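Read the single chain below, which is given as structure tokens and is the form predicted on its own.
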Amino acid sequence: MAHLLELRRLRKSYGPGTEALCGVDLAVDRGEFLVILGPSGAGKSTLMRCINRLVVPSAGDVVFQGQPLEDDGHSLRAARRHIGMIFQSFNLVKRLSVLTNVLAGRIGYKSTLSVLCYYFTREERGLAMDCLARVDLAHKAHQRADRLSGGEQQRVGIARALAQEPQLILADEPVASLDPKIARNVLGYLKRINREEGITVLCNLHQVDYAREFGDRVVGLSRGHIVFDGRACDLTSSVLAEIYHGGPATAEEV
């Protein structure tokens, strides 16, 4: 079976001396739980964005469901619509509802017309309510975003990338402004949707003890490089310091 999606010697600068990713090539495949570890400027928000053209490469290629995605207007409108996306700044409007924060999971499905109304059909609001349901938000679902906490708010990014019904969700560093119990919390909720709905999420990581407890399959992330592939049970202090760039790693990243 094919992989969902491949990067093939993927590269993207910003300018000279400023190579965030160097020739990536990884492959993911349905159902996984993959964790892109690594350090702040390793290169792994980078790699998020070049996956769903927020960022455009400077080379190689983003193969999604065996089409490789390219910047016109029309394919890429259609891969985007199987690729949620959750926000470490969660990225909601606060002063609208949580419901309509998550039926903005279906604007790639509407017409320009329909999403400045704020038009949705009555079985796109039970799909928004059904994804509130998952993440246990649903009687929560006429306050306004700012009312709700950061774990909270997390959780509507979470339902917001459910309401596309993607095949995979992309999770830039969803909890690095969360406390460690809120953190674990919401890691969980997404951890249970890729189990129970079969839902690949590549989630970016710093924290070591988060890639361990929830990674399938773990992937180390230095300056550009990948310097590692495996289970999450192989995170040796060799190999974090490798990932790390600083020899033993620190008690916080351990």
Contents of the next structure:
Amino acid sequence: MAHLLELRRLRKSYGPGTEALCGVDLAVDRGEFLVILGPSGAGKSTLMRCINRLVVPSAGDVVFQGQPLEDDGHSLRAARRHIGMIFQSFNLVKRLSVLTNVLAGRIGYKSTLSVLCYYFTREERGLAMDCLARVDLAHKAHQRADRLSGGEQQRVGIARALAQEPQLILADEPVASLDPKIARNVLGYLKRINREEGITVLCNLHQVDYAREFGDRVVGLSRGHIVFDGRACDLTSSVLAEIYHGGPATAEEV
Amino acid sequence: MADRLPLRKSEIAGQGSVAGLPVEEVSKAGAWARSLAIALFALVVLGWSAEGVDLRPGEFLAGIPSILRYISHMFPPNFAYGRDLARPAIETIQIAIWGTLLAVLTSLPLGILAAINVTPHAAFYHTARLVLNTCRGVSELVFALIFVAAVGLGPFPGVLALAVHNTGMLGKFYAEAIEAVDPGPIEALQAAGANLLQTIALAIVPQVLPNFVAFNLYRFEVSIRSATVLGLVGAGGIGFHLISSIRLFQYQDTSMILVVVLLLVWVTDIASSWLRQRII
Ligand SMILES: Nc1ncnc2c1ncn2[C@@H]1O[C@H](COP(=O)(O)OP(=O)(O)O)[C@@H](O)[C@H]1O
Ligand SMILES: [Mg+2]
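Now that you have shown the form predicted on its own, what about the form predicted in complex with the partner chain?
Next comes the full complex, and the chain you just saw is listed first.
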């Protein structure tokens, strides 16, 4: 069976001498929970943003569900609605209710006019409530988003991604601004969604503990290169040294 | 430029000393020299401007008695005249209402185009900025003169003049408010497949709405004040009566008009602060 997502020789440079991705090849299958592990500045966010084209790659291909992603508005919108994204800073619209924030996940399916009127159908509201229930926040649906704690806000972020009925969820350091207990709780929700609903999850992390605990497969990223691709239990200290201090010889020489 | 500055500072701090002096002393001496230069420059500008405007404090002091005489002629205000002022006072409010409302409608699209984070193209951005700066830079009285010549005397040219000037003020404010929004939610909605208008509606409008309402109310208050003088150039409102009473030396009528103007401003300030509290 074809992969859900394939990156082929993906490169991104933000300008001369700032090579954030140096030719990344990666294939992700349906149902995987894949952790991308690397220190700050390794290129994890860039990799994720190249997938949904919040960042336009300098070279290479992103193939999603067998289709190469293109920049033309129509097909990009069609691809994006199937790819949920979760952010380190949650990125909720603070002044809107929790429920409206989750409904915003439907935006890629809706007409411009209906969004301008804040019009959501009964089915959409039902789906949004269901997504909130899956992160145990149905009782907070009508509160303003900024009234919630950090962990709860991130669970709303997960519910918003779920409302997209996504094939793939991209989580960019989803727990970096949460303390460890809350962080494990939030990662637990992501893991459960992956297990029980079979939604593929790509999760950027910089802490090894979480990667070991939640990742099935771990990809180590260092200075824009993939330096490890294997099972979480194979993250030996020499592998970690390479991810965190080394990088391949070519990068050393520069 | 702006992002180079901290870099330079840290370089200096890293070296520990410049020309044999400890860093602390160098930057202190530099700061002193800069303050001195700024103070000198300010003095020169002040002196130059005083020269330009013929500043004569002596003659002002000598003129105080005649100013007091003028004011004493104004008392008591001609309260009976108040009845004739009701209609122009109401007209003044009406001019301000439409002069603000029309501006809200025109400045919304212009403000969006002039916000660097949402404008669809640099050409729109620069054009919108140019239009807004022109509207803002020219006084409503100048626009009133132009519109009186174009559509004739009366309150309507006053409305148009206020609308054009307010467009510049509101549009620039809208653009700046939009540029200051948290980009996180915008990115989140774009990642979910939102187009530009959807992003504006769901991520930007909720963030800027309270500021917009507050600023619209503020511009309405300012418009009331402006509308009281539009009559000076024949563009409607109570200003027409003001200028005629001054020309005819009807001091007590003039003071009655000023009383009405103050009342107008006072009442709008109260009304709009009441509204502000309700809405925001
Ligand atoms: N918008 C940008 N402009 C310029 N350089 C950037 C930008 N975003 C990221 N970079 C650079 O690209 C590299 C990778 O960054 P990033 O993808 O954010 O890494 P990570 O998410 O692993 O911390 C870093 O060296 C960073 O400074
Ligand atoms: Mg990052």
